[in-house]
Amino acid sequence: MIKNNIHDFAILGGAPVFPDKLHVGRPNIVNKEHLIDRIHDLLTRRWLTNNGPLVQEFEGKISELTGAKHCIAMCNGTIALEIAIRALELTGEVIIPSATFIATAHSLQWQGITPIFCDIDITTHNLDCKKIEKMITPRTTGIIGVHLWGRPCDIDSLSNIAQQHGLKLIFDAAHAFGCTYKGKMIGNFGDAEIYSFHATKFINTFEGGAVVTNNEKLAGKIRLMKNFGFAGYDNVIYIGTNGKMPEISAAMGLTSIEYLDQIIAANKRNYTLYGELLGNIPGISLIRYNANERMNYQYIIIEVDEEKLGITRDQIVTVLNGENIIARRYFYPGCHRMEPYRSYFPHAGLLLPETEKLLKRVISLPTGLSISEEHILKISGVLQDIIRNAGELRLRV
């Protein structure tokens, strides 16, 4: 059933469309039997961590899939980013977007490096390369581009800027596993790229991440750093930390990767259906993926034009949540409006007009293996009814 009467909305006293909550980022669980077999084997071996055979196999599989020469698996994507930053000896200031998960900024600030927020291109949602050079100062040592929603940055322009100014270039590829740029797999660009395999990602290791790079010297340094600096038994030759991925995480990752194509196909099916159902609604626009590139279609992102709809993005999200459709306002309100950055840079928003505009418009809708065609039909129907009743809902929500 789809709501057809304003009084049916749960927020006004009706019953929710869905009895159970449909979450954005609900984990994809694939073949439980294969996973349990791998867990049984690792328990039998009693090799639970410290670069076990499953971690080595997982790293090899990532390198094979991406074409990158080196993959260093980590306990999570944030630690992977922090270690890459430290291994590249970044200092001073590093330019990043504010339209990203807070870990991108924290990975710098945690190490005493100042994140400098640059505005985005409102069309691509990624760093606006035309504005980056204005942010470069004598203290700037690097740029971190974020492939938001899995859509690659303008890698060529960022690479040119980094080269011209002698800057290191990292890509936060947390959203972009399995995606390509000009036909080449993400994972082969900049000095290093960082993946996240968190439970919410379409390929997950429960918790996990990885650094991928084609720089052999950098890869060797990162391997030392993620294991306390050990270069063999009782031989510490470098300062390091504990960033190791445990075997059970690699077991989940390997099992997920076995179904990579099926998961992407399900994501694309969901994206296509949402597009058919929402594509002709004035004031609602679904982000577009480049059909000429390999995409993972991991995110269903719509932008809301409040002036056309007569209802705010936040009001829409409130009504959706009331129907147990747990939509998200990614990545509201932006890193620059979170602590400690809003205290450090209270007027940063003046330099980020497109970022502020975007983050007031974006809604992420549920997708993944747990979302069926029937779910999408109902979610889209609720959205259509919200818009149809926008005037009255605006007064009540």
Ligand code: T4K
Given for the second form:
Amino acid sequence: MIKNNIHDFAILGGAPVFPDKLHVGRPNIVNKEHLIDRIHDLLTRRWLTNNGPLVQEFEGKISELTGAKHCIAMCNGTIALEIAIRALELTGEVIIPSATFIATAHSLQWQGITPIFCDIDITTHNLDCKKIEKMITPRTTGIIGVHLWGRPCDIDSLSNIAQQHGLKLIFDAAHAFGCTYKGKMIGNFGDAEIYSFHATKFINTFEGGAVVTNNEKLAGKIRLMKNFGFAGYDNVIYIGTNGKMPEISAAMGLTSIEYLDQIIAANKRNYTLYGELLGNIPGISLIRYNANERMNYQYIIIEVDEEKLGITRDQIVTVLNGENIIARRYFYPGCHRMEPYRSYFPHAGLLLPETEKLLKRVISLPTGLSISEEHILKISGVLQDIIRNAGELRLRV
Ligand code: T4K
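Following the display of the form predicted on its own, present the structure of the form predicted together with the ligand.
Now the full complex is given, and it begins with the chain already shown.
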């Protein structure tokens, strides 16, 4: 049995918090004293944003951790995606999965580029490389692979397809900070990868994101673009926007990163305990993380087999919520079933059978530093009760 990580981490995050509701996405908050020291310093310096020393240190830390030559910190992951897309001059159509957070699709559509939804592989939950080539048209300029739940896409196949068809390749690595593919850190693949450091991510900067790349020219362009195109005082040489990360976000990021290994260890312990408690229930399967790779274990995703259980996924989520366990149906119903895409492509689902199947099955359960062994016992116990009483609940919920 694992140790109660709320106590392990009390020292990092201050007094243990036992929230009345157990939420997916509760932020990991580590050493408050270190954070407050950094905030004190930045206030004393009176340097709050615009490439301050903490942002530079944060970028250096990300490069050091990932081995990627360039890291450009941003105000959030969505802007990081938008700027990477623009800097790579994508136009026309870009192939993406629909089983992702809506930001992946919106970052294209926002710039007048059409996201083309490709189906996923039901076992990996990532783009099915066998189906991608059928989606390529003369208007296609790129592919955005999403490392869903931090599990890397089939990067080799995607790179081959992109190369053969002259397409740009971006990875939405919002979930995959700290993970590896074939032993190499995510952040080193495709033309660029983007991270999210949103409050709900296992390393957070309140709001934040970054583009990482090994392409120096691209990095230079992205740096300009995230700062209105300024190349020095009074000298704008490119169209740009405001994608800058403020110093207070970098302060949070640097403090979180100090505890990167401990946070991953806590996530892994939570994952292992959920596995012990839920692993033998027919009709419930916990996603597998490749034990030969470095993974961040930040998502606890179960797939439910409604037929075997005799109760629907949505009924299970309703009962969990009623017990103050705020589980989520990430990323239901899929981008193709949200606006404006469902109006543009009303029949997209026909080409996305595995995506539709998956998104009706998944439940994301609470994890992270705010979730203790006691909480996991409670959550698993409620799930076990739901399944035991499925027949009766099906009629009531
Ligand atoms: N690509 C992918 C694959 C992504 O998953 C994301 C973001 C992006 C791109 C874009 O990156 P950013 O631009 O966001 O940096 C949340 C996050 O807002 C979103 O960042 C994240 N993915 C997504 C997976 O989760 P929602 O719509 O689920 O947020 P919300 O407000 O429902 O909160 C989620 C849970 O977290 C709730 O149970 C409440 C809890 N929570 C949330 C916050 C902000 C807290 O307990 N405390 C908090 O401070 O999207």
